[in-house]
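Single chain ahead, by itself, as structure tokens, in the form predicted on its own.
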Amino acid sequence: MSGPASGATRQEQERSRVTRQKLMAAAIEVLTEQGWAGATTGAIAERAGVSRGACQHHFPTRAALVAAAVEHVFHQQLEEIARRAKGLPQSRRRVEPLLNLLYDVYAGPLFTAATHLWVAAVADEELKALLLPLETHVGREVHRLTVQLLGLDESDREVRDAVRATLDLLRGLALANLLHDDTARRRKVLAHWARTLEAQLTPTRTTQAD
């Protein structure tokens, strides 16, 4: 039976989610403005309107913090782009879209701030332990998502090969792009990129289709 207690328990728990958001939030703003050096638990808290204390409580160190905050955005992201590609026409122009879309995974605040950490952890053990799981997830729910909008088969190894390869320059545009806008050359790489592999899969989608 419900009462004011299961009532203040679920207000209580509403306040502990819209604070963690708070916090990821601003986690990913700092640590891309201000590097991983800036991004102190203090600096994060401050930025989200929290205290120390209550930071603490969330996330018992910014390296958990941040790879919290790292791995929710990026699952907001996914979501987005899925959602954005129901809008593309399913045809053979389908794929240079979706590889715009999918750069988008790669660029943006998210990825600047992914790559201080990345960086950081080189030197950072309790950083690199917490990196080295979610890079692996990361990894493997970006190739999902590629597979799923492109249409292919998974099991044929060209199509595995293809897939590395395609986020493998996805993610090399992106960091191209870090120090200056690399946008009208990225153009072209994608385009080219989208007929090659549309010439590469195409017998692939013809299989499954027969």
Contents of the next structure:
Number of protein chains: 2
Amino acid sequence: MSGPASGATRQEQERSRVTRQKLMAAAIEVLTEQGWAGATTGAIAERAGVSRGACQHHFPTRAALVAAAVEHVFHQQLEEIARRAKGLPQSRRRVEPLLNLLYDVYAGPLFTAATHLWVAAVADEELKALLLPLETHVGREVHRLTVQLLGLDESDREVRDAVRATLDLLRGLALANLLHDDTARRRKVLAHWARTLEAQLTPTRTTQAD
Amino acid sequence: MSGPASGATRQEQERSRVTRQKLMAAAIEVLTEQGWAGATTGAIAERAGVSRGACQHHFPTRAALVAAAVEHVFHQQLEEIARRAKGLPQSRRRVEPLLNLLYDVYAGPLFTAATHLWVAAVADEELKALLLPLETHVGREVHRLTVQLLGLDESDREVRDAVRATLDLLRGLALANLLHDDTARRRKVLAHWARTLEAQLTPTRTTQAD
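Could the form predicted in complex with a further copy of the same chain be shown next, to go alongside the form predicted on its own?
Now the complete complex, all chains and molecules, led by this one.
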């Protein structure tokens, strides 16, 4: 199992993984800067330092490439949030820093690229067909993570609606942050919403714990 | 004052107004369908049935044209909301239908076009310079209308933050609605948000009225 042939295969697999990652990182960069119209396969391959042939070998269409890139970066961000959340207090004081952490999912390097894609998909059926299942998946994952990090009981309808509202709020805040640094205003809004959430959610949890 | 010359001037002014409106309507349409990259002056003038020369006479650059178009349609939407809000009850039951009405500002025909513009401006300094003051203006106007329609006292910090959060939520909901009809989920979120707002805002107002 450790002969030269399998060694070469492992090396090939590693090279293939590195190439895919370069292409996905380049796709997000080019999308962010030039939008869907400018993010051609050629432009992405060039940015990645990869030949167009190799690009097409890994991703048959540019829509498949950018959808894979969005999903990949999104999962990296979720992992980072879960990791950083471990350092937060376990008490009610957890809510506000958690909201700020979750905001990073929406407003990270992915947001501008994803917004370009989503808005282009309004008039592009092929892209829309790729993004809709991705949107459902991404939405579920971030909802599940939020419920888990806030230590909530999802069977409660009020909890579900409060978490939905929280994620819609974060999405709106990320959009407001596109053209200028909106941090000062955002902190006030998130502090306000954290107090609201604490008041709404804590009694439910106490009742359930009794 | 009513001689043939001033009659001709009025006719010219009316023609000019109609041409501007055609160009602005076409700009929103082409932006929605093709994004900033596709919304060239030529494409917009063709859609409006106006010559490129006439287009340039009214709007020296395409950035000036689309910024004027966004502002124009935005004001039309604000007027429509103010008009429709007159039919709403004056009681607390006003909050939820008002939120649904305000949602229309964000998710109307303007939203896709504006999102294309905002995301393109991230990497386009000229466009960004035009949109930033427009964003400030639009944000203030919709904030003022919301405070007024909800009958709130803006000097209260909690009120200001609650209204800010509400508008961020509506923006996030509009983004969630881009690719598919999100109405069923949105109604739940807005119903939840309306109950929260009622609970937060009514006691403050009662205290102030005492």
